[in-house]
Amino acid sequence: MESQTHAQFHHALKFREDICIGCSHCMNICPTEAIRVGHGKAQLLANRCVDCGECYRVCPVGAIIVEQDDFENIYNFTTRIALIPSVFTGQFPDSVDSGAILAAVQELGFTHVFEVEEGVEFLNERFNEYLLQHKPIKPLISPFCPAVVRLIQVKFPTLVRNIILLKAPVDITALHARKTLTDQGIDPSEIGIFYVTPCAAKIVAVKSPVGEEKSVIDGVINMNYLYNKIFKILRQNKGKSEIPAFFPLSGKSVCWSLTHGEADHMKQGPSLAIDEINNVIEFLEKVENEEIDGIDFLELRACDESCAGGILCPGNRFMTVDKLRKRALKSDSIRGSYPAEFQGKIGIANDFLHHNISLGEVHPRSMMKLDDNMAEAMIKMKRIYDLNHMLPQVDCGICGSPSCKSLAEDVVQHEASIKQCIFIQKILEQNDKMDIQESVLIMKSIWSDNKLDQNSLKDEITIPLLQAGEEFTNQGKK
């Protein structure tokens, strides 16, 4: 059962029961084995969901959505700030310059844009300055992705205290945001800001922040929902000669949401930089057995080739690391030319946000916390080890659940039952301990009467295709 905690955590990505057709590819790919079939349809256990979007990626029929905010919030506030992210801008052809981008962002009816990475600067001398006072604990781990940070939470509790608890660079900017127009006298109430978002982890970032009770960021808005949006307007605008000046990004902060744009940077000893939850999973497994050594700082992220390849980026992850990297190039080139005064620019020495930057305590919260009794929760481990090892540890998921050692837990944990597993099933129909319409209602509680309906046979397609098939096979034998 979940902890009262773990029902209230938020989760961005939604199953649909009426679309969804039970194929089990979901449950196959999630990394942490947060999704079961029954009843014929995929199941969320949300205690053990990281929102890394895995699932959303391989849905052949489109049954997992992303929940999101009605865009028409932002009409709540009269001054609606846009957070955007540079991936976004690295969503549209080369030719398209970014101030276009923000300009047109700015003309669907936000008032004002930030880009987010203009905190940048600023995060990463706090970075550095958090590894110098922080070098017993190695090695510290960035709270960039917001999968990662789940993924710790729930799969490698022992290493929450590696995590920097420090602000990400949206929250920062949000907070810049805020406080700017706020000193210039408009009435917080009034001010609303919105984060567009490549990914589905972010989003809970936002509506169950880690480390903090609220988020500063009052709404978020899918990338590629936005990117439909504004591909339309710079159409409409074409020859428009006249762009509003934005403050340029340096390279360094254009490449932050990349791979190694956090990890080349750090100062303070050896750094890695690791993408794809997979890699991960396998990298923090060495750590937590403390068989790395030798690295100070870890740059972890979900996605492959880390927010370029979010599941709600429009575009082709490669093209968008490449464009952004031209990008960096050019900003880095003319930054010099411009006013040091432009909105947005975030000085290393900002007071206001040196004292709002740091994170509270992120707290583990176990998927394999079996009991809240110490010696109970040893007995069942116990029995999950016997179960275990009588399974076939064929992992075919017929069973409803990802793998033989998930079922163990499964039934331990009173949720699934041994007998749905289909060597189980055969060994018991063996010794006439099952029959096998036992054996059918069991398939059928997890696979739905659809699957098993006998009626789906008896047409005058099926059944000459299955006799051609079996006369195929005994062909093969002679």
Second form
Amino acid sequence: MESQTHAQFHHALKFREDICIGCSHCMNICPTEAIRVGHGKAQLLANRCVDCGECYRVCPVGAIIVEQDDFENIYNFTTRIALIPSVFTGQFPDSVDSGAILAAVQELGFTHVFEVEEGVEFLNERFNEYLLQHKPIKPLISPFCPAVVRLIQVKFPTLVRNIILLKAPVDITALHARKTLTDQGIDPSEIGIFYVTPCAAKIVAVKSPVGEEKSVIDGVINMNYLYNKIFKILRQNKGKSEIPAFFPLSGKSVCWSLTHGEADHMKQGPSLAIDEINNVIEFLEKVENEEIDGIDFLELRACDESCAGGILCPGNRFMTVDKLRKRALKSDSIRGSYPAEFQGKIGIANDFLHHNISLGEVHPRSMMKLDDNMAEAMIKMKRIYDLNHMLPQVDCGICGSPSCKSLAEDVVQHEASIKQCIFIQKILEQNDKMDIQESVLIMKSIWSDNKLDQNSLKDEITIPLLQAGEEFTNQGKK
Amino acid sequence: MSTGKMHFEYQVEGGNFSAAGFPSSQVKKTLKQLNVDGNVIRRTVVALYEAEVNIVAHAYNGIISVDIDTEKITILLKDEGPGIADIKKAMEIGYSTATPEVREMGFGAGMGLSNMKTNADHLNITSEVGKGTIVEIINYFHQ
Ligand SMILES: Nc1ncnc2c1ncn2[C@@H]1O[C@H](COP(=O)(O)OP(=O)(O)OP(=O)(O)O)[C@@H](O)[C@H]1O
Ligand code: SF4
Ligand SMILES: [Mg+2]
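Starting from the form predicted alone, produce the coordinates for the form predicted in complex with the partner chain.
Okay, now the whole complex, with that chain kicking things off.
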């Protein structure tokens, strides 16, 4: 009953056992309690992970990596399209023109470069229509951030119906790019679309999309990887005077992936923008309790400062926001002087996209349920309650679970033993119900042999027994 | 406790709006862990919250008792308060005796009871003027 079919949950975040030092930083930060420590290594519970990347940010040794496709894959196609999100242009100094950045991407080996946000004006219209058509459901939640969509699926299953079933800008632009080039007579099997991603969540959205059979995108390139390559090309190109021909995005489009990017443009009613995953969780709890009134549209982003704070963005998120806001202003001021029909521009009306913009149903996949059988779930709930009351509520994590409550849950789900609690061990030792050998074995099974190796202290360090009034220093007694 | 049944109780303090919402939040958590259908959870939470706020807004104090078995959730809200003289009238949309202070808190639209009715499979209200009110809500897990 406990064994979920883990295979169905694809994740872009991978834990490298050979590097992991079993420090538990990731376990303690994970907002969905999806990490445990066992045998001295972090272990991911695939059914709870939403790919928000908080673990990646705190890992002190780089043991958490983000999977990526081999860059050479682009050469499997004769027509190679790069989809560049505007946050990528925000990684470079103000002095570097966004057109020069896009041109450098093309120079790297692509035949075409599209900006992800080209689809924004079209999408914004559809959002407003959708909000009008779905008035009774409040608040409607943007599907923009894949980590948020997955968070709702696992932690807020009752809110799944609030998710707007429209595709993200990247999918719209990808569909448009493919259609445009196919219409020009290019063999569709020869077109490869590659998306430059700021985060792990967007990778998962491509590799195992929610509400879609298969993504229109053929591969992903991690932003930090591309950044280094483009930086080099830009340095070589310094001084070259060709002006790359890219139709400037509207200011709205440039800022769409930033906080308030969407919320500020929903015309059908009051909207709210919330970023950072813990803020999002706090707010969704309230939405789920029906305590939030009068909000029609919710923009929710897992990262602080939204995509400017994506885990694969090399730049500082505040600087990126600043740069993009400047780019937006400049863009709006020069747009008028460009010819209306220009490369890749997607109009507000577009029949083809209109027919392809909808997402299928999003299903809940609750991590909250204790058992499929309700009577069984009730028994488990009672046991968790009782066990939790025996635990000290220190949430120290030494048991290998992120909190006392989660250890109680793990015990009831047969994933852990109550003896893993260090306080329970001390109580049992006092009652002669556990000897030191057993407690050491348990601790080793959680934290590995070497963290508890009895010979690991250097000879010169003798641990002194303190007498009253003595001070302890790491040199020994003073 | 016999298997397949659960019971919870919560105290409600009249006038304390800042504490309102705790019982519905706890009930929500429990129903999620029991894997109850999302729609049933939502309806239950709405009905319970409205009933709780009515005690906070209109009565002096009350007790909420919640019973869950594998078929249904039964919620009983008993309060000590002024009672409702004309229940039929109170059920009408827009009817409210809420004080200006209560309205200031964002309540008092006279929507609560009708909202409860639409979100409960079974709603039963009995009241004695000058003593108090008893509200019973039952929602079934499998329609
Ligand atoms: N527990 C109660 N004790 C005393 N009177 C009550 C109680 N519950 C409801 N009433 C009476 O019934 C009226 C209608 O209740 P209802 O919940 O529909 O509206 P409201 O509480 O006034 O406003 P709203 O629920 O929209 O914030 C109340 O104004 C009050 O006079
Ligand atoms: S906010 Fe943007 S960068 Fe962060 S997880 Fe969501 S989509 Fe990815
Ligand atoms: Mg009311």
